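Let's start with one chain on its own, the form predicted on its own, as structure tokens.
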Amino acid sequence: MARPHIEPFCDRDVHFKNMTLPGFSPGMRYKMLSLDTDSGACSMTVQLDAGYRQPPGFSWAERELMIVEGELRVGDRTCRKGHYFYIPPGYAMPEIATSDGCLVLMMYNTSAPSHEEATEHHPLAQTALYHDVDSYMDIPWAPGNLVKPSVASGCMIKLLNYNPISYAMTFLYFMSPAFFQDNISYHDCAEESYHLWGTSWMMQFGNLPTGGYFWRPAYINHGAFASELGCIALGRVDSKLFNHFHYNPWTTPKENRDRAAARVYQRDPLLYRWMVSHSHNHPHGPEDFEQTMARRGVDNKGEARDVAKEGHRHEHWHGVHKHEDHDHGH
């Protein structure tokens, strides 16, 4: 997905705009959180004004909805704050309406927002994938160590949607008061978050309050992070979530990507060779910066080292060979 890195952003700092796309009823206003300019996929905070009604119909895009504030009538049901919907493309929803107004997160994952009036599903719609749930009342919190390596204790999650093919996930996460994690993280996937309530802190930019948002592409450093009074947020990832932890906040996305590949190479060299499709592969695989970075202290021979005098010297992480007094590229 071609969404840019957006971090930090707070939707309370911008004004709503009127939705003018065909098919959407008047009284729908939005704040754009992030946008893929290639496909039109986007995430928006949407205000449905009092008395808003949208006739039955479907979208050509896969979409997800979360009620942030107020009540939304969906057919003959009244859904309240915390209700989550996963709606496949072509799935016809009943009429939606709100008497007193409603604030909603709307996420169109595969193409631009659209609404086609219809009372029946599109013939190709994967209707079995549809689900909705009151995420606040009907799902228990689970420990954050569902994902390993795990975040620090005090972070809990509720899984809302899971794609078994791409491993994409949508989930609520909760940071307890006084939560703190002191390392640096990055992931192999894009990561998105919207603060439904509360404030968290991140070393790179400070506090992210209620209404705070980020879209973070793969291999972007983030952390350390904390929350003084706690927070609840909606999170999404577009592929498998794996926590790469380290303690160097200055590494670049390319260095982080190379390190992630190096870890695959170390764990399964044959898998790595199958994955890589460059014109030629370095026989020893990519570099893991945590194993090659200069360090003060004692080297692996028990001898004291002076980093300032050894800036020209490096050792390959794989331990097969070393070169003195020169650099070479891979």
Given for the second form:
Amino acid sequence: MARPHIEPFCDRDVHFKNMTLPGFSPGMRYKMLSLDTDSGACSMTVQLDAGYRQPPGFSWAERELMIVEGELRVGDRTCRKGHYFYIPPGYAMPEIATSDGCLVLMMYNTSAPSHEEATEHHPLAQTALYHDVDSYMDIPWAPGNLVKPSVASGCMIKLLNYNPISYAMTFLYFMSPAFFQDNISYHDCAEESYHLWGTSWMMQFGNLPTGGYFWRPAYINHGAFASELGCIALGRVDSKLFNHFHYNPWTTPKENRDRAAARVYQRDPLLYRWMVSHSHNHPHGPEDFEQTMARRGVDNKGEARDVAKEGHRHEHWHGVHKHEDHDHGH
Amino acid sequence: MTFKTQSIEHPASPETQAWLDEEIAEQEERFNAIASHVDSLEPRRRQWYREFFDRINTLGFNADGDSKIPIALDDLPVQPEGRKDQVVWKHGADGD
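Previous: the form predicted on its own; requested now: the form predicted together with its partner chain:
First the chain shown before, then all remaining chains and molecules of the complex.
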């Protein structure tokens, strides 16, 4: 069932394994960061040993590469630390080689790692989507307020890849020394991060050092955030990134998802009604835990505690609607 | 990352399937170790929550960027009765 929640994980805590899949040359070793158990899509830290050479070819999977340490020769070009590649499936890359060794992040997005020797692109390859860039030298840092509500100042980004259909993004980000942000966040998308350098802290998981990694499915609480000495990381999201901020550390992913839907209802009621009218017919929207959660204050206590005990509170206005465990109409 | 429109169908070879089976088993072990480690942080997390509540009550809650709103003590949340302090959720809203 997709990729599980892997957080926190540090690749420095495990050993490299030899890559044994067909098509890959000897001298490629890897540490698995996360793996989609259905598709085989995965993210890996990869060590290419000195003298490694891979003949020209393509992968069946969409993939992304980031050079973490060392130099990689890609055809006639020498690419250095910070160089990023987005490679569509079926896109034939030239020979890649390294004389002194190279540490690379490799992300196979749609299926298991594969390499088919070829000097021509596959007929189905969407070659125009290919791009690569020296992310350290050739892109300026931009404020992190790409999305609203936004992160606190002191967190900046470089956008490396963007999908105009799904709004999926790959980006570098840094937290400045003494960065902090006092809220709890969750998103409607999965989020992934690899710490290239430095340490950050999150209230649920503690410190994430250099080599630290997470793959976090949607709707899972994370934050507050801090970084004492700063950090730089590669981040990815698999669809639109929206920051749902709040301050209740005890909510569940299901409650967070309900709240996200409730906010669509509150913000776009006409759209919401149309979207749900043929299946999950909640004319009043799902529960927004911020409006019903138990709080310390006396005035809220009675009603809120009832909600906490029952697990949900539901007022039915009209119509037929379905819960997870029962259907009813009235 | 996953662009959803970007894949070329190709059947997995037996070698690839064997590799996947091994990696899936190792990932399961990795997940269990992480979940156990994160559970062990619970006492420290309790303290971190207390400090967080104190900061958002006094310095403010980051509502958007650097805009901070102090949260009144009465508005701070209460841990629901019987609910474990769980922060690792194997498949997010689709599981557990």
